[in-house]
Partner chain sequence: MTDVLAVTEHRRGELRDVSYEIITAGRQLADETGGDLHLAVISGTVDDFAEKLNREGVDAIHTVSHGEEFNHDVYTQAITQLYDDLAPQYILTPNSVNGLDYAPAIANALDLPVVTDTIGLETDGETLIATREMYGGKVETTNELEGAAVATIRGAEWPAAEGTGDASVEAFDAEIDEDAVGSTVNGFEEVGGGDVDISEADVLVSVGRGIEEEENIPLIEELADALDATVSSSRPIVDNGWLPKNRQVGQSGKVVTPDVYIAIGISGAVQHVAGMKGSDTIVAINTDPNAPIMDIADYAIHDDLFDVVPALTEEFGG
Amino acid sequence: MKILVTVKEVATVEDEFEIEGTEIADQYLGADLNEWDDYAIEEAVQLQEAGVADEVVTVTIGPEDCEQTIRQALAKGADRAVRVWDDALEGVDLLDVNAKTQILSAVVEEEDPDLVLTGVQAGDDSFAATGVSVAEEIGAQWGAVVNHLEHEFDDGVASVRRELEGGVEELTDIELPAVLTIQTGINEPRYASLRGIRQAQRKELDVQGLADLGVDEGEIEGDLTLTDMYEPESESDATIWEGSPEETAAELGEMLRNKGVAP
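Just the chain, alone, in the form predicted alone, possible?
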């Protein structure tokens, strides 16, 4: 079985920052592997360690700058990686779900995996729709917000547990090929070992453009435009008391009486 895991580098922001136009100033930004994707990688590697999967491949959409972040997945056990980038993507303000779907679906068609794992969402745009959209595009079965996956596949069927609304969970069987979006907490992602980090630098990282995948530039032109970015004003102020429990309890009681909440 081959597993394809979609991964993304996302921006990390310092507690104090400044906004320049529609972007956070570069000096306040860092970069890291998307949290949800980290759990998807761990799940794929565990399936390989259990003898269920023969190969784990990652795919990301991003410029050369993101390669070191993406190699984190290789350091944690993925066998090889595919990075998609193109000059046509340079000027795109916000890569929407349709654009990601067209690109990732083309990679899926080329790699022909039995199972695709994605994170439930990305920590930056939080669309939480790409995995299911890819499944619809390639005509595969899907399961969203998966928080448990059995590490035994009987007759090409994956048994999963999914989170639904209101804390309800669903147990279901999904026929392969399939796309599963992985929720945080499904496992405990490992730290990359020093040996893994060294090996990651030697593992294959294939770079492909839109033309290589047969994706037309017109297909990545989204309908979304980033028009403004601002830090919302706080609607209420927080009061913090310091002191012993008796002192802070007395101050809280007095405030509640003043507001008419307590007699």
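Alongside the form predicted alone that was just displayed, please also present the structure of the form predicted in complex with its partner chain.
Partners and other molecules have been left off, which leaves just the chain.
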């Protein structure tokens, strides 16, 4: 079995920040491997270690700057990586699900995996739509918000649990090929070993442009435009206790005793 894992370098924001136009000012931004994708990578690597998967390939859309983040996936055990970038993508708002769908679907069609794992969502824009959209585009089956995957695929079927609201899980069988969006908590993502990090430097990281993938520039023009970004009005009317830890603890203690809920 061949597994393709989509990974994204996400932007992280400091507690205190400023907005410039429709973006957060650069100096307050950091970068990290998307948390949900980390679980997707771990699931794929575990399937490889169990002898179920023969090959684990990662794919990302992003400029050269994100290679260090993408190498984390290789350091954790993925065999090789594909990075898609193109001058034509410089000004494109990749919030738009359709643009990502066109690009990732082209990669999936080229790689022809049995299973595609994506994170449920990206931690920065939280769209949670790309995986299911890609599945529809390529005519594969899918399952969103998967928090358990059986490592035996009888008759080409993935047995999964989907994490519904309110502590209920749905037990579902999904025919392969399929795209599963992976929820946090499905496994315990490993830290890359020093050996893994060294090996990752030598693993193949193939860069592809839109033309290489046969994606027309016209197909990635977004229908969604971000027009404004602002900090939400604070609705806080909390009573703030100030002072030393002993003083604030005493205030809290008094409140609890007044309510009759503390000894």
